[in-house]
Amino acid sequence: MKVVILKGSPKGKTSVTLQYVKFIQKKYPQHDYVVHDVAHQIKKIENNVALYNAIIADVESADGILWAFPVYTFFVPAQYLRFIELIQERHSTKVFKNKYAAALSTSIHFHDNIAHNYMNAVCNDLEMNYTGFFSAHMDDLLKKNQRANLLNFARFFFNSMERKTQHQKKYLPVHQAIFEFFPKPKNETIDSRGKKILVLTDRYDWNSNLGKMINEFTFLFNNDAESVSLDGIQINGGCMGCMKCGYELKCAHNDQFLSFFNTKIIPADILIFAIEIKNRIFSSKWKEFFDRRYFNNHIPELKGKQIGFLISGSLSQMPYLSDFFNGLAEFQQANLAGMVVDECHDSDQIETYLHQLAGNTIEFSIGNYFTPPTFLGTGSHKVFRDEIFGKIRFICQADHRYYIKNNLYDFPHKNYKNRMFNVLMTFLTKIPKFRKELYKRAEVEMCKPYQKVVERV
């Protein structure tokens, strides 16, 4: 069988993901493999129609497609997303129809579920026969049991093709009714109270719903809110995964991104992302932005900011995107003040929501209000805490210094009081009479410290 591997790593031949692909190739040599480095070569593919057509011709003649990529900032890298955009823009979707598909990723399991839900949706939209995914920790290839797991994944993929197994779709087609937002003229404004407000978008189209939402939002602040478009900033490309920023937070790209980020994003008190959803996700230009902010490594550079989203598109049909928006805010230790989405198809409601979001961002910023983190934020912190303290510390030295300075290495074993208490109580619970009394009084005793706080008020 012919298997086309669409590789999504910007690193090219030095990609960790590629080693997983090569391992499968060596263990299953009976198949014909064609590897296309679509992320690493994205600029060439954009500018060379013959090269793009050659890739599409291989897809058309293939029995199966393996999407292989590293996870960058919750999703596939920006370069890979750009290739997926090209499939839509150049009307090549028909060649993917009915092809068997699987997804293979490498990461440190930082929101890799979001990336795979997205790729599942892409394959469903392309009407591919999606068999499943393998999300590897980047070190899994070094472990015998995980190598066996990888081969099981590959065998299931190959067997599905041979047996012509049919797989149920997880994501149905997106239904988006035509709706145009018509805001009404208003004189009411909101005092910005000296807060710096930045609205960021990937491009301006003032006739679109998103453009009108941006205008309406900035007008509420009597035009004190600044709006900036990414298409007016020189950004030479997405993150290359080179890790050269790990020592002193300097990007290898020589463009305007760092200057823009440090002079516009960092000083803002309130940051509003204005995003249009298209083809299951935001644009590759937006993904460039999210990936390139990695020059700060895993330091929460948006800490203390109020964040909001203006969104045009069917967000409710793409729950993984909501996970991204919430997860981004929580991981960055910012506060998600709210989201305004135009899918309610009611201009009056949208105006009300815009006004509420504008007021909330000021009120929350003045009051220094931050919602407590959920699993999205707490889990993110623990993943990176363990990884940075462990194997990647030598490469992410700027992270390591920040984590020490801000006491982010908050491992449970450092709490010696709890450790000693647990040792004592574990010993005592071996006595049946003590154990019976302990569990009898557990609920009451557990509440006592909290009751004392309430009583002191």
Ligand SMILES: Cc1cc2nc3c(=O)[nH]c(=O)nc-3n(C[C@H](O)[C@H](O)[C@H](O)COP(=O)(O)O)c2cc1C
The other form holds:
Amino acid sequence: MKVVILKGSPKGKTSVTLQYVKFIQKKYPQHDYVVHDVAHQIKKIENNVALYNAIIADVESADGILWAFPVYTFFVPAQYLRFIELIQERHSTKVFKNKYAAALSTSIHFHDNIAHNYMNAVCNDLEMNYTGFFSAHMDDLLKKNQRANLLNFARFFFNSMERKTQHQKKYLPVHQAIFEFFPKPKNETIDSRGKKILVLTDRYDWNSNLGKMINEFTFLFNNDAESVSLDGIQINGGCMGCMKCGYELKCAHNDQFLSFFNTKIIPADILIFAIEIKNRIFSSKWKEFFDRRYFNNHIPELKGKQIGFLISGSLSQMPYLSDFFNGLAEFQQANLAGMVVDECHDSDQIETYLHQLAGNTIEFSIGNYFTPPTFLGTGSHKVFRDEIFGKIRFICQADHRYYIKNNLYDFPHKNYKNRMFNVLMTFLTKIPKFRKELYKRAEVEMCKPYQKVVERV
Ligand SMILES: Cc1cc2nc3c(=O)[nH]c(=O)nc-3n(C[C@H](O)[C@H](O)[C@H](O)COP(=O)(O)O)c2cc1C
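Could you output the structure for the form predicted in complex with this ligand, given that the previous block was the form predicted alone?
Whole complex next, starting from this chain.
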């Protein structure tokens, strides 16, 4: 079997993900493998058509494709996303049709489910026979049972190719009706009340629905809201994963990104992301932005801000994208004030929603309103807390300092009162009479502290 591995780490030979690929190669030497370092070489691939064509020719002659990538900011790295964009832009989708596909990632399991749902959708759109994914914690290769698991995954993938098994699509083709937004401004403006509002997009196209939504939104504030486009900022490329930012949050890239981030994004009270969905996701330019914010490592630099999204595209058919928007707000400890999506296909409604979003951002900002985190924010905190306290602390030292300063190492075992209470109660419940009484009264007793708060009002 010929297996083409499309490697998605911006790192070259030192990629952790690559070691997983090599492990599979060594354990199953009976197959022919071709590894293409598509993320690491993305600039070369973009500029050298012969190189791109050679990769596509390999895909064409392959029995199966293994998408092997690290999870970067909930998805695949920007450079990998650019490669996926090229497949569409250069009309190469046909060569992927009916090929067997699987996805292998390494990460710290922070929203890795989103990355895999997205890759599943990509494979479904390319009409590949997508067999499944293996989402390894980056350290899994160091564990015997996980190595065995990895080999099971690879064997299942190879067997699928040999047996020509069929796999049901999880994502059906995106249904996208044509709709043009015709704004009819209401002539009502909203007082920004001294709040700094920034609308961020990846490129201006004033005739597009998104362009018109941006225009309308900023107009509502009497042009008191600033809008910035990422394509006007000198950004040399995506995050390279070098981790040189870990000690004092300084990026190894020498371009305008840091100064732009610190002078425009950080001072904003209200941050609106204006995003057009294309090919199942936002552009690789946007992804570059999300990845490059990693110079702040795991510090929630948008904490305390109100954020909103103006979206053009079929968001409701891409639930993983909604998870990303919600997850981003929650991990950042910002408040998601709302989203306006043009897929309702009703100009009047869009206008109303824009108005509401604008008003809410100001009201929430003034009232200091933050919705409590759901599982997305709560889970993220625990994953980061344990990783930063654990193995990556020596490299993420800026994170560690921030976590100490902000009391984010809130491990339950540090609550000595609870621990003592648990020891005592666990001991007492060994006595059958006590146990019977405790479970009889549990419901009433558990509610008492909450009832007391209500009674005090
Ligand atoms: C810019 C950047 C963003 C990352 N984002 C995530 C993430 O969203 N979720 C996660 O679980 N791990 C994330 N990681 C951790 C990597 O996925 C992990 O270290 C991976 O094993 C790196 O693989 P590689 O060496 O092949 O690039 C991120 C790392 C970097 C450098």
